Each structure stands twice: as C-alpha cells, then as structure tokens.
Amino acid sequence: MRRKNRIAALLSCLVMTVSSYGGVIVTDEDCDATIPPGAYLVVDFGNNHFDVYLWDLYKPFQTTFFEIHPTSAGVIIDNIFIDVTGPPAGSPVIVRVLPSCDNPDLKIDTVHNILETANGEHLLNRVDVDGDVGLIIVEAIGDVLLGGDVTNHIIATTPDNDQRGITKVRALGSIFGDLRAPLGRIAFIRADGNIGTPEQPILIEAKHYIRNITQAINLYADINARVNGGTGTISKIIVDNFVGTLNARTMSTTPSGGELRFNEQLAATITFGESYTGANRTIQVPVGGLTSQIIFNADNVGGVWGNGAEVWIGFNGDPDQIILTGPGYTNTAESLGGGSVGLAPFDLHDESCAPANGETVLLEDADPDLEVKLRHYGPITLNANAPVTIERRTACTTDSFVLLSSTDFDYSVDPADGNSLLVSGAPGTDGFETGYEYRLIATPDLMCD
C-alpha cells in the first residue's frame, strides 16, 4: 500500500486531476463498477490525454477483471500499465479496452502503450479503438481491433504455450509495427493497408505456429513460423504483393487453410523445412509473377514434393496458366518470372542453364570468354575445390572424354542469381574452345545453399 500511495502522491503534483477520470472509466466485466477502491488510478494530463494504472488482484483464485471504457470522444490513453503482481496461473487478469457502456459506437481514439510491469497471469483480452495503436507487451494477447495503425510492436510474452500469443489484430489501416509471439502462437493478421514498409520491413515470429494472414496491399515482412527451435506452420497468406521472407515446417490446411496467394508478385523466398504434399494446397501468383525462391525440404529430411500440392503460375481461367505438380518441371524460370521453386537437394534445370543442357552451340571463331551457366531449381554454394570435373572430345565423334585440369577454368554463384554456376576460362587459358563437346559433372563441392 505504502507504494501505491507514492506513486499517487508523486501523479498528484504532474497532474490538474487525478480523482474526477475525465473521459475514462474503468469497471469489472460488463460495465460493473463496483471495482474496489485503490484497485487502479486514472491519471488526467488535460488535452484528453489519460493514463491507467492496474494494481490490485481484486479476485484471487478467481477471475480478475479491468474494463476501460471512454465516456468522451477523442479520448487518447498514452500508457496503460498492467502492475498486478499475482501466482503465474490460476488468477487471471483479464484486461479489456471497449467502447463506452452506454454507446457501443463510442470508442476510445488512440492507445499508445499497453505495458505489463508485473508477475502475474495478464490476458490482454480486447483491444478495440477507433484510431492507433502503438507499443504492446503482455503474456498473452486477445482481438487488437483498431479503425487506424499498428504503429509499433505488439509482443506477447507466454511462456511456452501453443494456445497463447497472439489471436487476431485487425488494422483497418497498415502495420509497421513487429508481431511477435516467440514461444506462443500467432491466429490471425489482417490489414488493409500495408504490413510493414519497404525501408522497415517488420518481424512476424511464432514459435507454434502462424495460421492467416490476409488482405493487405503489400506485405514487407520476415515471417518465422517456428522460432526459438519451433515446429511451427503456415495455413493461409492472401495479399497483393509479398517482398521478404517465409521459414515454416510446413503447410497446413488447418482450419480453412492451405492457400498462399500473392495477387500481383511474390517477390519474397519461401522456405519449407519438410515436404509439400497432398491435395488442397496451393501457392499461386499470376502469370510471371514469382521472381523469387521457393524451397520445400530444406531441412533435408527426406521431404517430397506432390500427391496433389500444386504451385500456380496464373490464377484459374488464365489461358497462359501454368501448373507446377513436382520437381524437375521443364518450364523455364523466365517463364515463371524469373523465379524457381525447388525440391533440396536440388537437381539441375536443364531448360534453364545457358546453354540448355545437352544443346550443341557453333561458334564460327574461338571465343576464350564463353561462359556456362548451370542454373539448379534452388541456390547453391560452393566449398574450395572445384564444383564439377570438365572434360572434352572432338565434336561429333564418339571419341572418349578427356579430363581437362580443374585449374585451367574458374567457378562462382552467379551474384544475380543464387541459383546458377558460372564456369568459365581462367586467366591465361584457352577456356571453352570450339571444335569439343564439353561434359560438366557436379562434385561433392558443389552444394545446395
């Protein structure tokens, strides 16, 4: 008590009114006020500028409950503290931000930070304003709902739990700030404006799983299905454009899952660690709209791609629609947009190497700079040794190869393209000479990335 009585003796010589709330109230569940005195403080600044202040677990071993509600417009909550200290579980906190008891189209403006500062079991229940919201930090996080931005980031705290974290935050506007559960689980995300910016993409990070994100225009975002050693999933992306990253164990189709669609581009690597199987999923763009990677069994685990799990170049009733239903597909990436998806470890795309691989190319004069691109359905990477053996016979003849020094050509990963090989004459030496054929095979040094 000694402490709440100094905290409220040092607000009453900042403030003009500390008793009288303003436009706030706070109650018990469903607009009840008969909270007992000293359980909170409400803090006026003027200008319609408020604080609250949670402190007492009014209901041990039972169900706690702070309600905040405006009782005028305009109403801008600039902190909310959640100070009840209590036993990790068995007395929740449940604390809510609703509309005014009296008129349900009457919502507090804007909260700029909602703030755990003690031990206890905080449920950071509703969320539900007409304009921002910004900083949030809370073991576990219900329904935000807000008429304007996210515009900072929203973290729930849990402890290892894969039915806490984050359960829904709906922006009317755009998200900028990260969304974090990372030991829980993220449900659903929506904005309708955009999900991060191209100069500050955000963090999306769950360590069980991430179930939807939806209609956002564009959506800059490095998304984590399964953090902090998760074995998390995705079920559902739908937005215009995706530009960044996504790392998940798998697709799933639960509930009302299995989709991710990208309605412009997907200019984003798709990472799964395991296969990419069964009917009832499906990764669509429209026509030459992935210009990046996709990546099914990258954790190396014997994973497959196919029973039915479809990748869509073009959306259904496109006539240019192309249907990727497994590895070794022989469309060529600059007809997908520039892109590839890829079973590890990956094989090489015949269709797509420069020359295409098994073509005969006739130069008319020795050229020592001819360079081979050797292009994979995946990035790759290169130990120190040489990547391939390169050997030669006189062309058209059935003449035995011959192996030629490693050391006469060099090697790199195309900077443009983590995908390709480069092999082309070293310094001093003849390089690719007409009048062979020229046989290249892969060497253990010659990886996926």
Given for the second form:
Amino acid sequence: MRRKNRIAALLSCLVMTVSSYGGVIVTDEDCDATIPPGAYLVVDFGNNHFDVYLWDLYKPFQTTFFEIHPTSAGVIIDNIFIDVTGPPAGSPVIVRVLPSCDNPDLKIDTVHNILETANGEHLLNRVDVDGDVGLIIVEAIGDVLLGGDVTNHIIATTPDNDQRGITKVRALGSIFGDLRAPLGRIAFIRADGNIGTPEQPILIEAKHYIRNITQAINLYADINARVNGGTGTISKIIVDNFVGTLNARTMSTTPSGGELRFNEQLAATITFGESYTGANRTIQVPVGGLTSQIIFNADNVGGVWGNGAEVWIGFNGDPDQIILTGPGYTNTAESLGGGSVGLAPFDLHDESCAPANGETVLLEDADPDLEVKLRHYGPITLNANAPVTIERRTACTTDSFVLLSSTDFDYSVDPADGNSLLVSGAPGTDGFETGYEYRLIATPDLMCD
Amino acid sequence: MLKGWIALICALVLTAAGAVPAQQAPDLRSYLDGLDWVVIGDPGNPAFEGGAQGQLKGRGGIDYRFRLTRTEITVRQWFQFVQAFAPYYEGSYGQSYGLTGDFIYIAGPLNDPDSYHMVEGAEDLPTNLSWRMAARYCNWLHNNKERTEEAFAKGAYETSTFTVNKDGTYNDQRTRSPGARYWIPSLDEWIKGVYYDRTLNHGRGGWWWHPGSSDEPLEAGFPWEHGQTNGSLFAGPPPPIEAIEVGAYPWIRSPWGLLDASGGMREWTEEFGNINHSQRITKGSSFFSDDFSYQYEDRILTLMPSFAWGTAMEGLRLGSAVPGVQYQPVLWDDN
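I would like to compare: after the form predicted on its own, may I see the structure of the form predicted in complex with its partner chain?
Below: every chain and molecule of the assembly, starting with the one above.
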C-alpha cells in the first residue's frame, strides 16, 4: 500500500477534501477551493495546532498552487510537508502561507517547520505570519515576512542557480537560525532585533552572492558569499555591531552601491578574495571602531585596493576621522582601534612595529631580552625556517651590514596579534646588542596567513 | 515648448455637474512641482467585480478625479527630500535605510544634508523608502517643500500618530488628511489607475487583471529584447541599468498612461496590511522579485503587506489632487 494511502487509512476520519478544516484552509491560487480530493491533508491536533501535508501534483505541466490560510485566530502550524513528487522543472509547485481569504488582517500565528519531503520543483513563494517561523528547507524561498523571530534554520536547496535561493527574510524580531543557499543566492535579510547571538552565531552562506543584510542591532554571524566554489559578492551590511567573519569575492556595487557600515564596532574579520577598488564602495566604522582584520586580495590573484574604494574610521564630519585609501597607510593600528586593513601579500606596517621601522631603541644596559615586533597589515604565518634575515653593522657608521646567524634568534607570531612577528635573542645568545644598527629583511618563509 | 513635458493650457470651461471631489484643491502651484502626472478620471466608475472568491469585490470605484505620477518616484526626486529632511532626522545609522533606500548612501553625519549622495548611475531608478518616510514626503510637498520641521510633520499625514501602543498596535493615521494636496495612493486609487479601463464593455468600463491593459501576465525581459517588464530582472546578478530605470518600457502602460506598474519597485498604498496596523499593502512586482513570483505580484488580486517603517523595500507612486477644479485643463503630450 502506498504511503499516502496508509496515512489516509489511519487518519481517514480527519481527511477533508474541500476547504476548511478547523482553523486552516488549503486552496488553489486566489483562495480557489477546488483542489482535487486527496491533494492535501490537514491534521488537527487540537488547541489550534495543525500539520499540513501537500501531496499531489494536481496540475502537471502547469503550476500547482497550495495556498494555506487561517480561518480563525491563533493558528499554529507545526509542520508543512511539501510531499509533492514531480520533475525538477516544468511543473512547479508553489506554496504560500497567506492571510485569511475573508479577512486579510487575519494571519497564521506561527509556523514551526516547512519541509520538502519529495523531489520536485518546490517554490515557497511567500510566508506571511504574525509570529515566529522555524525550520524551512525548500528548494527556493521567496518572501518570509514575520512579526516575530526566526527560531531555526532557513535553507534553500536549489540546484546551482544565481537567481534563486532565499529572497527576503524580514523579521520584526530576531533571527536565530542559519540562512543558507549553498548553491544559490541570498538577497535581503532584515531584522529589527539581532541576527545570531554571542553564544550561537549563525551561518549565512550562499554560492553566488549575498546582497543586503541590514537593520539588525547586532550581527553575530559567519558569512560566506561564495561557498561551494562560488564567486559570490556582498553588497551591503548595515548594522550596529558585527562579530564574526565575512568572506566574499569582493564588494559588488552596481547599481545600488556597496557599503559595509558598522555604526558602533567592527569586531569581525572581513576577507575579500579579490580587489577592493572603484567608487561607490565604502567600509565604515566609528572612530576607534576597527578592532579586527580586513583583508583584500586574499586569493592572491593580483587584486588591488584603491581607485576610490575607501575604509573610513569615523564618519564624515568627525574631526578624528581617518580615511584609508589604499595599502601602506601610515596610521598606527592603535589609532584605528587595534585592527588593520591589509592587501595581500601584506607589507610591513612600519609605524606599528616596535620599535617602529627606522627608529632607534635606547637601552641603558645590554638587554638580551629585547624583543622586536614586526607588525604587518595582515595576519602572518611561519614555518620551520627563519622568516627574516638579520644583519647588523656598527651604529652610526657606513660599514657594510654583516649577516648574523639565524639560529641566534627566536621567531614567533605574537599570540596576541596575528599580524606581528616577534623576534628575540635565542637562549644562550646575546640577542640584540647595543651599539649596533640592525636590519631585518623578510624571507619567503614569512607568509601571509 | 519643453520637450518631454506635458504642455498645459487652462481653458475657462466649467466642469460637469456633480459634487466637487473632496480631495481637490485649487492651488495651481501643483502644476509646477516638477512631477509628471496622469489624471485618473471617469468618476463614478464601476467597481471591480472581484475575484472568484470575492476578493477585492467592490473596490476601485472612485467618485472623484485625481492624479497619479506616471512613474514611481525616482532616486533623483527622492534625493531632494532626503537632503531637506536630513537636519530633522532622529533615527540612527542603522535605521536610516528607510530614508535612503538602496540607491542613496550616507557619507557623514546623519543630520548634514551634504552627507547624502546618490549612487552614481542610479539617479533615474525608482527609489525605495519606508511608508512613514513616504508620508513625510507628501507633507513636504504639500507644504511646498519648505525646510521646516513642521513641513515634514503635517499636511497630508500627522506624523505625531506614528506611535505604538503597549499591546503592539500602531496609531498611524489611516489615510490622508482632508485637504491634502499629495498623498500615498489608496488601494482603490492604485488599482483604478493601473487596471481600470473605461473603454471596456462598450464604454461602460471594466477591469484588466494585469498591468499594461492585459489579462495575461507580462513577460520579463530587457527593453531592447522586446521585454514587457523588468520584474525579476534583478533576482540574479545586476542587470544593465538602462533596463531598470523608470519608463524603460514605454509601450507597456495602463489605460490611463501609467508606466512601471509592473517591475521597478513594489508600490506603497495607504491600505493597512495587518490587524495591528504595522503593515501597509504594496502592489505590483519589483525588479527584485523572484522569477516565479513577479507575475503573481502583478495581478490585481495580489496584496503584499510590508512593514511600514524601518528598512525600505518599496517604492512610491504619488497621488494628488487635480489642481484648478473649476477649470478644465487641456493637456497634451508633445511626445
């Protein structure tokens, strides 16, 4: 016996073939109640809780619609199962969760799960509820409009497609679940509350692009706009605080401009694989608000930073504003908030070294523990070989530099700052001695991380 | 003669008998607001007969003449308001998206007009904005673009009503104030402007189901490829900007001559969209719409609620009184 018939037999007293059952009605488009018998099933668990099973491709080679409407207040749908088997294209199934047919003000309160449980072209066109939405796993997801929170993940399972995925999630509350379109794209994410939590940041990922993430107070998320080998970009993130990571090929602009604006603080690592260049692009944080790392050309493909693409530390009109217009800026990391902006491969950040590049260190006694910090514009990594060669000559002379043995020194990445190489004397050696001018030159073994 | 603009001659012809529509105002300055208007006439038209389940039955019957802008408000037009309103803006950067939309960005202090800039190349795209900002825009126009706090606060909509109660209901004014010269179209006005055709049914009037004087859905495509709408063209990678500027499809027009009812941005109406009045109904598809939804969104029956404040997603087609009610303006388009 087919699965559907078994369920029908078990729940035969609950099967309704026409329109309303309890507080839920399932219709064709425009509230048309003439869906064929057996095309769907509504299970009433009492206390305003329902499950909805969508079963039949009742319009093959056309569009099969299932509109789910409330007929009373306070409806909670625990599960919507899209169990319609069909071809991958050509016979789309469009599902909508909409207000009442008789009263547009009357909406479903909460939907806990919307799951596709069969193969076919399943398009969740619109979800419009007063309260929360939970887990959604459907091929393509259109507009999700809710007065409450997103309490679970929203995942678009579309095959590779740069025009489908998750179109809009607009929550009056917060978003607590992942937003994923691993082979698609994500267009608009908005929440009046928070996105993610410090304890449970969410994943936001797409293959082709992520357009806008806006409005949220705090964004705790790991965002990847180019998963699964994609070339996705990011257009806008406008939130107060961002903690986490962002990975994209670059910032897209046309025609809406590109903007990453963090009104209070940026404590997230931002990585662009390629260039950050051209007008209509800004990354903005308040004065002292850059506490993390921004990296351009992380894929090491010859990308550039410049030509109008800027990083603002502070907004226009702030007397303490710093505008970074390209690599090699001379502002210290401390002045920016402790973070850095680097174009890979990273140059030495002269002004943030300790001592600063070219600076003389005054020592009253020989200090074998002198540690030199070579800070870079981006994170570095070491291998077993010496990352720098060290030469010296007698101070205040024009003598030739003499190469020192690399084993006379120890090298490490500063555990407190991944951009800095620490060089100090090895145990049992004199290390850095007074009376000499030292020259440290990077070797190929000093690498970007 | 100004190329591309409607030349206006006022003749001293009395209007036909009938009550003076409540929304009309004699202020001829409305002719000089720089906006391209279309008069929606046929007062007393038959209302929409409704969908198969009676949806929208009885709506769209209007007993007065009014105007709608031929296209959505552009970024360039909206930008004037943004700069004028900036000194009075009280929100945060995070909330400013409802003011700027997608195509204006902020490069400085929120209250400095010079902080705002249009995205280069986007000037003639339809702008998007929050409903409450649209209401302030109407106030500003009503008050002849004065740059005072009061000019943004009243005239068409009392912004003092933009408050929320402890029970989660909102007090936003439902519809424009009496005497308003500019307003956000009512749902009835919008559907009449887009779908009603007085020539149907042997001149008795009737209703189309889709924009562009059609009962069939429009097909998305670039203008140079004989497309009919840019609805969904921005669902993927950005399209050429020429395809999403206002008026990109001049051969697709409502019976009154309105453009871009399909595509562009979804458009605000005054109709509340939910029981606590935090939402307003929007109409029409957007170039951001999905490929599987733009035709649905274009239909007369489709109502799409959207939250009325905060971040912007929707566009605006302005409504207005017909100036000079006692005069019959003779209008022609010299295109």
